[in-house]
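Shown next as structure tokens: one chain only, the form predicted alone.
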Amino acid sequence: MSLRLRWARGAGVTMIAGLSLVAAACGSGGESTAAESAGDGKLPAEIKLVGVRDTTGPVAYAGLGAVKGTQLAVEEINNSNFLGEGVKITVTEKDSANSIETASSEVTSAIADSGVAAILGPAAGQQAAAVAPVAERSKTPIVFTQAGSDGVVIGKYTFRATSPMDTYYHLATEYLAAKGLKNVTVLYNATFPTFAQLAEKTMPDLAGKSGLTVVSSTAVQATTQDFTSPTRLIAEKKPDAALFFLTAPQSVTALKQLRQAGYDGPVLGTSVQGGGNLKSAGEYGKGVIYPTDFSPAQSQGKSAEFIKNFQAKFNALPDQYAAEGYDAAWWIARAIKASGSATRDGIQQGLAKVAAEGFEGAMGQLGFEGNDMRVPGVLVEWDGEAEKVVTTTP
């Protein structure tokens, strides 16, 4: 999900232009602010890293996700000794508080701080597309989970640990044509990108494709908190299947209302209705089905030993949130053991060694467009309780 909202262009430029010029003073070259190795050639005993991501605020659960999963790579990173005896990786972590103004802030400081090697980027689209471009003029790796959105990976030195829904969602409009069902409606959030992509490119395509037909699209806002009319309309159309593309709080509500209004068929979702988002609906929840990059009802190789480790350590499931932390940890990891460097450019340079490779990690094999990661995804069923897998690609 892309958790990015619409913003002045004017406005937006002007930031990201000012924020540019401070990343300049702060040094335009990675190895020259970036934490040194050792002059003998090996790591320094500490790599620090830091996270700028969303703790408080109405998307805090895709940043604490990404926190604890990370959290759990870094002591399984420095237990086993991965890059070397006595080489430590920690991360300090900034609450970017739902502000663009805040994760510039603290992005920016981190790359003043000589001693930063690397940055875990906002899941917020519009605070990752406003530091991006200073991510890059300053050449300091920054690694964002979720900001599925343009103007984010747009460089040699920006990298995502989340493939975008619209690489994955091909599962649920298979699924959708699997079961016969033809005439489809969609509801979704103008607001953010993603679900506008979603909406107005990826699921025409992707109805074409299927067999499908969208009988009905209609656009609602951040702010919107009342779907009565909406779902009255999408109940006096009696499709095959509605499909919601909105936030966690909205989709809750609007399923209330859409079942009120006497619409009994079946209901799919994005990743967003995941980590357990859906139990606030009660009965109203139960049966959306919706593609996602990781779930807990995943229980072969890396994930399920991920899993696993996560609850004993947690005493909770993980959600894909903390997934893609992890892996995000893991990748600048190996990235480090990949060059042979702790500096700002040799994990760039590592990051992009280790993405041409892939890797397995908590969402399974994972490769790469470039910097940007792509997952094979799971569809998944929420039966009031819990996820139970659908069906999941090969």
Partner chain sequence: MSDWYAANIVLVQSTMTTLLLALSIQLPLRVGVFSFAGVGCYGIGGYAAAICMIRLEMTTWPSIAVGTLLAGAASFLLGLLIQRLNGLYLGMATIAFTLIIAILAVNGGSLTGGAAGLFGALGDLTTGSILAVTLVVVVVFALSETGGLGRRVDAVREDPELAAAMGVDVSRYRRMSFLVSGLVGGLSGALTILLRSSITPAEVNFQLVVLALTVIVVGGFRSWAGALIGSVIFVWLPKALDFVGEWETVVYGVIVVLAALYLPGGVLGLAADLYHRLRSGRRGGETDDEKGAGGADAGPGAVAGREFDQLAVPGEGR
Contents of the next structure:
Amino acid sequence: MSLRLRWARGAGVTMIAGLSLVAAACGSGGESTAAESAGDGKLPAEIKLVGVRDTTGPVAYAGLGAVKGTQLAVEEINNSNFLGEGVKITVTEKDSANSIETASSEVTSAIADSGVAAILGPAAGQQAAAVAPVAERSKTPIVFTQAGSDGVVIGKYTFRATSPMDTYYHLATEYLAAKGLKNVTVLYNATFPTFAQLAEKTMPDLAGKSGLTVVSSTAVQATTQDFTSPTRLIAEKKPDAALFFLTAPQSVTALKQLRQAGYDGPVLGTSVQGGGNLKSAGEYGKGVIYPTDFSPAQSQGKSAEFIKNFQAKFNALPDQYAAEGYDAAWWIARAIKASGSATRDGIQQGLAKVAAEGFEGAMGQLGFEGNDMRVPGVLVEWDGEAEKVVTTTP
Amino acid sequence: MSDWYAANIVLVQSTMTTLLLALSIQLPLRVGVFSFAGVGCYGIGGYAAAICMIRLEMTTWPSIAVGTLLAGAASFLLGLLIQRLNGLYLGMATIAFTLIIAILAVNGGSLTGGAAGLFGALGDLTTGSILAVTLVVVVVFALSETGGLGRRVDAVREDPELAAAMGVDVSRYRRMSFLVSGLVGGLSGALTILLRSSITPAEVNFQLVVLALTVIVVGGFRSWAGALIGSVIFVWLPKALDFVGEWETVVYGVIVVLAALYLPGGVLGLAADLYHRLRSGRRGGETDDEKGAGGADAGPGAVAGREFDQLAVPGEGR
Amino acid sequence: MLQDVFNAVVLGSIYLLFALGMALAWGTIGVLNFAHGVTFMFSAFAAHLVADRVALPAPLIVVLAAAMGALISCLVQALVFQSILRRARNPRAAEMQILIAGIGVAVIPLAIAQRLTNGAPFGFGSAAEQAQVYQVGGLRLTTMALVVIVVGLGLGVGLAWWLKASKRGLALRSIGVDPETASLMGANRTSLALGTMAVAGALAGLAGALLTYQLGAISAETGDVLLIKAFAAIVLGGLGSQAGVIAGAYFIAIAETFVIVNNWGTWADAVSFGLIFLMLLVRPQGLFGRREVRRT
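If the one shown is the form predicted alone, what is the structure of the form predicted in complex with its partner chain?
In what comes next, the whole complex appears, and the chain from above leads the way.
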């Protein structure tokens, strides 16, 4: 009942504000068939999205990054009249505060508000896994960023704008193979689903393909803080390269202690090292190589444009979380345009349609596997101050 | 109303599951057993129910029953094993038990899904059915606070030797507290997980112990009503504090500190206090007598410690 | 093998450094301070903020962190714990309230640090972290590891001795056993408690700075993990016994190192907690504890 009421009100505003809709359709032109449907007056003047992510707590950097990326995208979408003159996207951000209950409560509230067209979901895997079935049940499209674990993209209405780490980690193994670094060690945090998956399933696979030998694979816990013993074991193996899949603080300690244990070969990490998380490692962080889905060092096409605009707006370099938040918002905008509808079902169909075709975003040419994004990825090296792109060609 | 309900259904349900978890920690405390095994049982119940639904394809309520009973059994055995421990040593042993449950889940291979946990265990639960189950538990707990049973429980906590001398089988009460705590903790875990549909080892952690303890101490830790008040406060606080934005957690901390400072008997203690004052105001001179009666089973000197006053509250309606 | 033993000793000293202050406050004045973890973290964080702006020599940073720790701890004691103790006449109720108040206090610096770092790890800048590595026999040692061991063990043994031998130590211990009689005998409970908390806080700050050097960087949550380990070490050793804390810390470290060296890393906590569990079954009062259990 309230649904009809709200949409009626929305439509009214559209008619008043949308006198020049035809012009809008022309202005945004060139975008194939979608442009016509955007212009036929079906879209409300305000399309409400809700973002539910951690903007406080231990992984606040991921949530805050995504929020900024989304803000930039929405500004671009609205200013360019991408969805037609007078059609604006607004995003209300909610802090899930590192709590599964809060995330699922905020998502449920957003779903209950029939004015909300789609949700930008939490970055933490556990929160995402808890809200995914809620979104499916209520047929509300939700686009996650990060949330790399299983059980997140589970049906028609759940989408993810982040490529799982294991889909582009081949960049690292191919680099090692190209450099002739055959014997590698792995040190990983086995309590983190993403790292566990990467170390236990993906690495053996990739190593086989690239002709590498994993000489040792050392598991630690999320609570492990001192790495004197595990790094000694690694240094003793004298590997050609040492790989580590650890959280940001763990990485700093492991790097330092690995060097102190007498290992001075190349070290490879994960995209967790992005976003300046290696700064506190100082000297020890220099030269660490890792594949990531986005780097501010990228200098081509849409990525470069995104970096430029982001810097202009926030006076800082974007990180991968911002790029993901940016692409997630653009994905939704394209979806609305593609289906010509800003209803929940319309957006769901649109998201699937856009996914089937792929598009170019901040993270490069984006492909999709079902509702799950795939990116080309980029291999970067931390030089102590910033990332620079590493080329795999020998 | 129904709009409000739809928007807040998670909090409504979560209030009840949090209450159950808090009760599973509160009961041993009331018997004088410093046990946090209830949180470990929450993990056992959650995992067992999820495994039943996903791996054995059982339906919702049988899965919950399995989770509850398994957790109860585990807790009972644990109780047999560590019943001669006391005080904080018992507390440490039960925290160790809780954390070991989480580590078993990480290393449980395909059964527990390892670090990624289990997902897709969406139970067919309605708020009404959860409410019914919670009510049953609350009624049982409320009964245990009144009459002879209530007095014996108090005696076992306050003075085990005296209780034993009076013919109360103290160690039986302690063992039973483990059993009931395990059952209720397991029930809470099973319900929570089947509502959420997923569980990971990281959720069974020390923070959950802290939350349960905070709930009952701030609410009032001698009665189920205290646990209820605490659950309502801590489940709804984040929403109520929405307006302070990014500093929400700081305000949360301040509230907990203030409660610890000024509400020694919890919110329930405060309510009982006001009630006493109201009554004694009306009846004038009887104040002292009443306080004496309220603190009678707590021994002399307990009058100032308001927590003991509430001991008498649930029974006062008789 | 020798290297593993050395590494276990380093790890044990880390746990010990952290646990010392907590054990001191708990074993003497009965304050189980759950804000000890954030005192540790926030002292290091404050020192990090200073070190970020001014280049300071390492000893000065350590002193700064220790002072910060003492300050935080005193504030908590004066503003919160003291007034709980004053109000509550029942020691058991007070103990529980202090526990909860500590939990509440802990939330505040944690949230502030998380807010300011956005979850990124922090250290003392790159200039301060270049540790010297020595090769002695088959052993690889770093200056920082040696400092951690010497300071940890030195303070641990020193504190235990001080409590046993000095007059103040006696006064403190008497408070732990029977506060009323102790105050009748002339021990000023309030000022002794404040002094104890200052020392405990300084120890937390010291541990924070040293650990940040040893680990390279810590995060806002580092204190939380150590809190559980310290809790375990203290209970394992036997409450009220400083010698017990030393034993408990090394016991846990040795167990964990053993597990990691054998590459059962994901079982590390299970083994240490399992051992604690078994140990308590055999000796319910902890390794060095008194048989009569005072607290509930």
